[in-house]
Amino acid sequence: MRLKILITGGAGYIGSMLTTKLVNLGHDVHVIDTLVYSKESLNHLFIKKNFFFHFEDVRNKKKLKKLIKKVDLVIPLAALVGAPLCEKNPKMAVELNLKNIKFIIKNLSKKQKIIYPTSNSGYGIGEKNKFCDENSPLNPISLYGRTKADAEKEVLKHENSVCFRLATVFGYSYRMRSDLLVNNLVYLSLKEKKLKIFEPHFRRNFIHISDVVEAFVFAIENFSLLKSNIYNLGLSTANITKIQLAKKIKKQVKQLKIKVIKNRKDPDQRDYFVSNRKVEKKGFKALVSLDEGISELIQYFNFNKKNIHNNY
């Protein structure tokens, strides 16, 4: 079936790989950014005749209520992203991150859908020897991760909405980050050929961006099965501690050194596992691994050289 879709933040990480993905599956794709991070993410789609971009702020009200309008589904991505950009511009993470949900939950008539990814960073520090589920208490411990609990909260006042609490990313986008963990490790690993690891027994889960906008496509496709509820998503086999992530890369650049900092406060103090049981039961599952990934990583940084525009 034939979608109209409304995608704020469509240019970014996640973003480019979703729209490239929804377009080329037919479904008509708008998409409001304002490029602060790539001008070039999406470039690819401008010869597709069901795409269409609209270079404008999300806080344009009147904008983006023209835009709710015309689509049947609203994926709203356009946010600060990571615990750093949110206590450097606290205001600007309310405005994004919270009031701005609120406004588009507001303009949804009852028919209209939502598909809304917040973070599974709002488990804070999860208790030793068991995973946080989705009935696991939240208790953020940075801005980010409140912004996103909230507005958690607000989507789902929304009947027909679905949230995911999305695992820590890694992988290539159009719009490549180095900052998110996985590639910031790899990315150091082969520019300074060691890693300074601080509080190594940290915890966490994991997804591949292709996963990720997977995920995405079977909601839009199963809606009905997965609407007015909340999961998990991330790659079940990925739930490891930061020294045994390093060990893993190491496997792959062999000249890896890597040295535990004690003494030493990591500034994300986030430390769980995740389950991912509930979507797996649903019929989605995560596929890609984390070596597969690191493989491509490695061979994306040898092979480009140009600077990545992070968010922080």
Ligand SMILES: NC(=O)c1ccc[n+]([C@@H]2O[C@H](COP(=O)([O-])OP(=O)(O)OC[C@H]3O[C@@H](n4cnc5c(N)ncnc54)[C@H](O)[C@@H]3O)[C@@H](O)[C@H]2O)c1
Given for the second form:
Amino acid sequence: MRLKILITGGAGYIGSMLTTKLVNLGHDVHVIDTLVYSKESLNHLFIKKNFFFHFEDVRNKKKLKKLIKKVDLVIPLAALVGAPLCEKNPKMAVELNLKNIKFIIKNLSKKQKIIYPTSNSGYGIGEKNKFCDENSPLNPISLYGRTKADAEKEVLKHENSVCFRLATVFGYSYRMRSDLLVNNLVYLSLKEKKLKIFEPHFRRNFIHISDVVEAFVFAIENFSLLKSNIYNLGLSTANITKIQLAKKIKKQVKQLKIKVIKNRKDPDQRDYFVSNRKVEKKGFKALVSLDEGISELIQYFNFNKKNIHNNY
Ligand SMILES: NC(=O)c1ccc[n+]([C@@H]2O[C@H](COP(=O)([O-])OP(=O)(O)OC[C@H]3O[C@@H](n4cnc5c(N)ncnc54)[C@H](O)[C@@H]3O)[C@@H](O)[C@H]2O)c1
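Switch from the form predicted on its own to the form predicted in complex with the named molecule and print that structure.
Now the complete complex, all chains and molecules, led by this one.
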């Protein structure tokens, strides 16, 4: 089935990969983006007749309303992403991450659908030997986390909605980020041949970007099975600690030295394992391993040392 889809922030890290996939599947895809980080991430799509780019701020209500009217499905990705960036621009964080989502929901008809990604960082500090699931209490500690958690509540007021709580994403994208944990540690391993790890036993869950894209496609194709619900979205074999991640990288970057730094706090106090069983029971499972992703990143960073525009 050919859908009309609007992706806000479709030129970003997740957006550029997702837009490419959906255009290639034959959907009519509209992207609205101000190209804050990369001017080039969608260049390869300008040849496609089913791709429509709108260089516009999502806060332009008139334009956004007009675009929403045209489509069957909205995927809002435009946001200020990450705690440090939101602390720097709190007003814009609330405008983009929360008020803009409220505006989209208000302008959706009952029949129109929305798929919304938020972060699983709201789980904060999990209990020892226990996995957080979708019923675990959310306790976001940053403004970024709070705006995303509040926006998720708004999205769920719309019946035709699916929310994904994403693990930390890794892997290559047309709009590259090296500030995400796996991407960052691989980048530093190659650049400095040395990793300083503090709070090495902090636990995290990860997911490759192509699995994120596949999950969105799965949600589009199985919407009625998933709708009105929240799903954790991560790779179940990638619930590991920071030191385990560093050791995985060392297996592929032999000369790497890992140093554990004691008595230093990680500004990011997340520490939890996440259960992805709910989405897996519906039929979607993330598959790309951390080893595959690390190998991909090593090759990418070896050949592309410049032109990476990070969020912070
Ligand atoms: N990457 C992750 O690990 C991750 C994890 C969980 C959730 N998410 C969510 O996924 C979404 C996308 O994240 P990402 O990693 O692709 O981030 P990103 O920063 O790469 O993408 C955001 C995009 O939004 C665009 N944008 C920013 N302000 C805009 C404005 N005012 N008008 C129009 N466009 C604007 C930017 O140009 C960029 O292309 C966000 O909502 C984020 O919260 C990401």
